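For reference, the chain that follows is the form predicted on its own, supplied as structure tokens.
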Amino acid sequence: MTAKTTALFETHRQLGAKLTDFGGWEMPLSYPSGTIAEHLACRRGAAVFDVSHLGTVVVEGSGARDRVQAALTNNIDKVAPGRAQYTHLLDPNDASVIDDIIVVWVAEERFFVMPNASNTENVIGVLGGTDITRNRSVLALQGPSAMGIAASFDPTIAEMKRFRVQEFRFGGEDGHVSTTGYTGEQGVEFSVPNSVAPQLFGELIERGAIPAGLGARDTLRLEAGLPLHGHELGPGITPYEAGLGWVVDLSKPEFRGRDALLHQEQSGRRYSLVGVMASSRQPLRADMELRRPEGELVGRVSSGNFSPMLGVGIGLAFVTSPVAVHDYLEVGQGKNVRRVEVVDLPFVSKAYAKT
């Protein structure tokens, strides 16, 4: 099957991007500057990512709010039009996370539900709605300088708080901008018609943003301790086991998977998510086994890589027996055994948590 492409595909090629298949989309993994340089640009200045592969399903009309409320774990009544919310869609049988989702409440009875790239059909199957993924582009501008660059297009953006959304007009076309992201930095995500996306991408670069690919996006989210679907979320993993119980509102009398989640909790959590840090630059990798020094298997790394900010290998891991911060575990076998330390998450503090 031929991979889908975004409206910025030719732009990425012209910029010399290394392209890769991700969720059925051909996306930039990195640009000639390299993943580490892109990562550091986001932490120290501003980077712009094409994340148009993420889904957008419009749920609107009479009863739209009730459909969102009944399907997803979080409580939409905690927010209001003009705000966004992070939430989960659960499997009704075992409460595992089918997808983690951003819901953008655009207007009364109008929502943009944004699933991961491969899960759009699952969301439509539960919520209904109209898939507009191929009709719009999403550009994520992230980093300490991001809000200043965004405000150069529209000064009102500078006043937006975290997880807010408002209209954004560019190139004579209507879109919206939300103060969301997946890097641990302050920033915004622009959703605009495909026809103006290359122009906006170019102007963001002209105003100081560095183009960045999915490689940097992954190392940034890992440093920030943010989950990745298929690693920290997915079949057999409940929100509680992923350390994300705050996205579940049990005060709602009903939502998809609620009964299964309560049953799973009564049975006892099978594992918990922790952070582990090596003392060398060698990256940690998914599926590495974690053992106590005496040999007991206690878990596996779910995501791992090299941290450009810390200069060492880091990883998120599911453990099946209790461990404490500053405990030492081992990865590898034989002469390749390395010691890792259990650490608090996030590895690098989230900039938006300081505001």
Contents of the next structure:
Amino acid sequence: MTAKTTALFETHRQLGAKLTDFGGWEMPLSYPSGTIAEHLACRRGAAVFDVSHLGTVVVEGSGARDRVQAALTNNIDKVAPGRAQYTHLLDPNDASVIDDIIVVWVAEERFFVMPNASNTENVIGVLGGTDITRNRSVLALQGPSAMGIAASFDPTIAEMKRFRVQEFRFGGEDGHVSTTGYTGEQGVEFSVPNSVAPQLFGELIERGAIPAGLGARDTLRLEAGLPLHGHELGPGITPYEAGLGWVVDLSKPEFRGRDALLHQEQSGRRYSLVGVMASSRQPLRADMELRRPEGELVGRVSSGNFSPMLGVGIGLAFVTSPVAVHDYLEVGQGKNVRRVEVVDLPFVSKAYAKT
Amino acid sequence: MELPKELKYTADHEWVKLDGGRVWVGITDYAQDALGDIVFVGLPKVGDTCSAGSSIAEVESTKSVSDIYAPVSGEVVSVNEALLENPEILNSDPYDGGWICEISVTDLSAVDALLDSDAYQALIA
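Form predicted on its own done, so how does the form predicted in complex with its partner chain look?
All chains and molecules follow, beginning with the one already shown.
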């Protein structure tokens, strides 16, 4: 199978990006400035990411709201048209998180449902709708300077609270802008027709954003304690076990996987998600085993790397027996044993106020 | 991609600089570029003995973990401790400031047998 490319593929090549396969898409891993510089640009200024590989499924028409409400774990009535919501799609058999999704409530009976790249088919299977992934580009502009740069295109963006959506006109084309992201920073995600995407990407760079790749996207979301499907979410993991119980509204009488979720809760949670921090620069890595100093195996790292902000290795980990913040655990064996400390999440404080 | 003529190279992307009976060892420009941003270096200890092809150090980037192999047999006589706090030197200055360790060589003819810059160039082309 040939890898899919986004409308910005040539732009990435001209910028000298290193490319990588991600969920069947050939995407920028990093640009010549490198992952760490891109990460720090996002924490200190602004970075722009091509995230057009994320899916967009349009669910619209009479009954659209009911379909969204019946399929997904969160309660769409907590929000309203013009707002966005983070939610999960569960496996009805065992309440595993099939995907984590942003639902953008564009208009009364019109939703943009945004799953991970590889899960678009699953979502259409459950919700119906039309896949417009290949027709539009999504550019994430993130960082403390992001809102200012975005407002230089449309001053009304400055007034947007977090998780809001509104129309965005650029280059004579209609698109949308939402105050969402995956970095722990303030920022927006633009969804625009492919024809104007290279121009928008270029203008964002001219106005001060540093182009950033999937490498920085991963270290940023890790520092922010945000889950990645296939690591913190996936088969055998319920939303509660991933520490995301707030995504589930059990006051809804029905949603896909609700019965299985209640059943799993009755038999007890199998693990919980915690943060662990090393005392040196050496990164933690997925699949490392975590043991208590006396040797008991208590869990496994699900995602790990180096934290550019903290200067040490960090990881998200599932533990099967209780651990407390400040507990010391160990990774590695023999002379390579390293001590790690259980810490509060996120590793790096979220920059935005809760709204 | 920078490839100094006066150095020797290995197929594992290390460079070797002969200096009397000793060699300086590091990773090539090609290797640092392929690894991406290097965030951690695990150094050998002075006095460690190594045999050609054995792992003597470890380099970790934001995306991977890589072993560094001894290009020749011998004894580690010094290590570049600046890399402990500033591993990014491996990215910015791979052939000079980014040296990893210095090895006192058991058999100097082993150095001659390593790749020259043309042979290494052909390997990575």
